[in-house]
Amino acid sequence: MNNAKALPSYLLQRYQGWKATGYAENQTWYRRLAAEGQRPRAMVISCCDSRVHVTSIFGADQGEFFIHRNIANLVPPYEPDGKQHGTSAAVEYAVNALKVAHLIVLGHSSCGGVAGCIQMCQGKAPELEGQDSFVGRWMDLLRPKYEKVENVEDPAEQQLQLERQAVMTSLENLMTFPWIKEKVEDGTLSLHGLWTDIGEGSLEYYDAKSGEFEPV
């Protein structure tokens, strides 16, 4: 592999700063994590968006969360077809190997993946329609929910509503995994849907009783 290069200097400097401070001050904890393995209580499925910082939102330390990130925080339905499924593999490991107690889906404002889905559904993103578009085929997971928001006239409100539908899609698809359904029903695993406004720093949760997202 001849194309890999050394780290950019700014990243190297940041690493050296962390090693000299953050790591040095917590060396015992890091070594304990390495020796004893991870025991996270929760898995968080969030978007790849660089503005969504899960550990900062919850003030989490190393070892607290098992985090999986993908475009638009989507979980596909259970599909044991023998092919590669990165998100499903992460969920399987978290639930069956790490035995997390909570599965959290975290959506967010101004999601580029959701915006792309809207453009695709409106026929304005031909580049996402081809079979060679990984983003387009991934956003097909959300595409059926567009009919729930297609009559919303305000573009910002339409985007917000589809972002919440992305969270709902993932929660629904998680329940198609038989071992998740079993654990949810016997009370050893709980599912949670959240949405955060990046600019405001606010957080909302899905309330199953009201069927709405409510402020935390």
Given for the second form:
There are 4 protein chains.
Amino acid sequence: MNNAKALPSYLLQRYQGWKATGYAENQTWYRRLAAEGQRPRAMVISCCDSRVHVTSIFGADQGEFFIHRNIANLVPPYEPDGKQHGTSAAVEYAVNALKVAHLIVLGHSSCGGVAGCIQMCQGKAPELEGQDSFVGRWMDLLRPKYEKVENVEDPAEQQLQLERQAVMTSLENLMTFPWIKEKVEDGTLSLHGLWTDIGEGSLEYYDAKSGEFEPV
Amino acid sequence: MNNAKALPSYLLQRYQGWKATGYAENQTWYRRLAAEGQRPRAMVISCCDSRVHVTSIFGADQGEFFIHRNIANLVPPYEPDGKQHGTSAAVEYAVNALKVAHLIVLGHSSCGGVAGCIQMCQGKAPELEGQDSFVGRWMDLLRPKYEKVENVEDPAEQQLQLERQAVMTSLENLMTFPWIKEKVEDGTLSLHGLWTDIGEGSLEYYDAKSGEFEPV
Amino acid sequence: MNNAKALPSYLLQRYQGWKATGYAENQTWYRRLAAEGQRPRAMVISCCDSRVHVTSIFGADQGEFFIHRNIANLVPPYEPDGKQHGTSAAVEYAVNALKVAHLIVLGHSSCGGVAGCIQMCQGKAPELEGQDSFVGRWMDLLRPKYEKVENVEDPAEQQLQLERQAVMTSLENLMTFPWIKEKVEDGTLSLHGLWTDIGEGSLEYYDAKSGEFEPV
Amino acid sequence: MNNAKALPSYLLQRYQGWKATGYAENQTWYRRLAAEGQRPRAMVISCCDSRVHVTSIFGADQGEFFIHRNIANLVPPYEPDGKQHGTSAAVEYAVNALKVAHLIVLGHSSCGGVAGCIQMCQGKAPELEGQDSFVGRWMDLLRPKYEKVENVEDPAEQQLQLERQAVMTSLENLMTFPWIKEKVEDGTLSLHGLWTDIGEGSLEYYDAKSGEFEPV
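I've shown you the form predicted on its own. Could you give me the structure of the form predicted together with a further copy of the same chain?
Whole complex next, starting from this chain.
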């Protein structure tokens, strides 16, 4: 591998600033985390989107959340076929090795992955249809839910509803993992579905009783 | 899905604190991000480990980094087989849709995934060998590199070297994606390999010239 | 004193969140508490254990409970020898200056102090035996009660019984303070013994009639 | 012990409310805390005063802070004489058994213990002078600092300055414990001094460089 480059200088400068301040002030905590290992309370499954910082929203510090981020915060169903499943590996490590108490799926507004899924389902994104489109194949996970929103006329409302379906899909798929189902049923693990509006800073949660998303 | 629960109250309280401060103070920026979409300058591929906050280390604000986090910050090789590849989907979206200028792979000390890989390679982790171990199958991506470190006698040094191999493996695999190779070669995308020590707050980068990791 | 450091930033951020929400919403109450002084209805003597929040369990707001927390919620006997007795000072201030109506001793499951006491009594904790072990000397307060549980074979049951003995010891020792005994006898002060199970969230109280702990 | 009474009904009712809500929503977390033990990040030494809720100010949940509360948040000097020292026992358990990363001393406005100390020092509180005044003897810990504030004419300012001296005294005394000094010097433990104004909700920290308390 001879193509890697040194860090851009603006990042180098920011790193040195953090080292002299954020790190220096919390050195004892970093050393303890290093010596004793992590023991996070929750796993958060969030989108890669640069506008969603789960650590900001919840004032979380180093050591609190085990965080997996992928396109559209999707969890595939349980499929132990011996192949690579990065999301399932992250969930397995959190639940079985770290024994987190909470699995939180966090969706968000203006999700590019969800928008691409709608385009695909409406036949407007041939570039996502091929075997060589990883984004397209990944969004196939959400595709069956499009029928629940296809009659919504307002595009913004349709997008929002499919974003919420993405959160619900992940919650449903999490329950197909036998060791998650068991822990949820015996009360040692709880699942949470959230959706945040980037522009408004609002937060909604999936209410299992009403089957709707409600403001927190 | 009837098992989801409301947000634990401590997170609710912290969210409301953020809404009244962090969000309120930056509302104009959040609204602009929502209205105009994201335009991150870099993608970071980091570990799910709760002790690694790339946004802290680099003082990054909302909108700056497109972040994928998985176990051991691994990127699989290009494999357009029509199946789900979450990491490849995230990379594709960052490079082809968002046109980021930098792909940064960030490894770290005390990585649980790397430790598991070593256990597997030494025949000490039968629980990771089965088809139903997502962590084990995911760490197969790094397994071929074990031979480079198997003669290292000090276990701490061995772990550290394999953590660096994980970063190098991801850099190598990124170059198997044809649209990444092309952009790297025409100078519109650069790759960066980093490794951070959690306890010391230090940062090293992969130096393509020496083939070694060097302090920044 | 030149070793003190500034507040870790995650606490700073959370404080600012509280200031903008919890404080702002209750400013009139905080100001009145500051202007008029506290007038708590009860004193609670609880353990330092991070898992026991008496304010959560009883939905208590600022101003309601005068709270002393020490290892294993122990009250020493009345010993007016002119030396420092922090617990006795707290009790004196609550009863004589603030004239609380209730003294509540709250024990809990998995108490580390009680576990240490059992280890000492079984000769398994030499590190707690020296003059320089403040934890060991503090747990001497409970040591005479070990004989009541030494024949209990199940270690979990033994621990639980000694935790309850700790609550009863404190109640007994409180009655050795002459100004407490007097107030209890003339009906202006009442004592209460409680024990909570952290994992189950259950609560039991000491029933003076049966001499047993009963579910509330 | 035949004087203990059942819980007052208003507390019983609130407990049952918490059990059905706060506990039920976080059952998985409480069970995990019970099964795995506590691992708090910080110890807080705060006053018993009913108006100071460190868990509110810092949005802390069960498991985060190991909390000792006594009159005027005072730590006595290291005195391994084989007698009971409740505060020293709590500090020993936090530092040596739990290995917390932070020791935080939190003082506050309108502190009754500090006010009593001023009264004593001005000869206006004969009732605090006797051997049988536990509050008086406890406040002897702060008494030598009165000379630093005795020329302050404004009584409110004098009280405030002595409250800050109480925080500094505790920080100084903490450093007389050999195992604290060692950890502070090798960077695995940090000390923090804070003072909060109850009515204003403000927070100040002791700045070792300036030797003054500064707003956070």
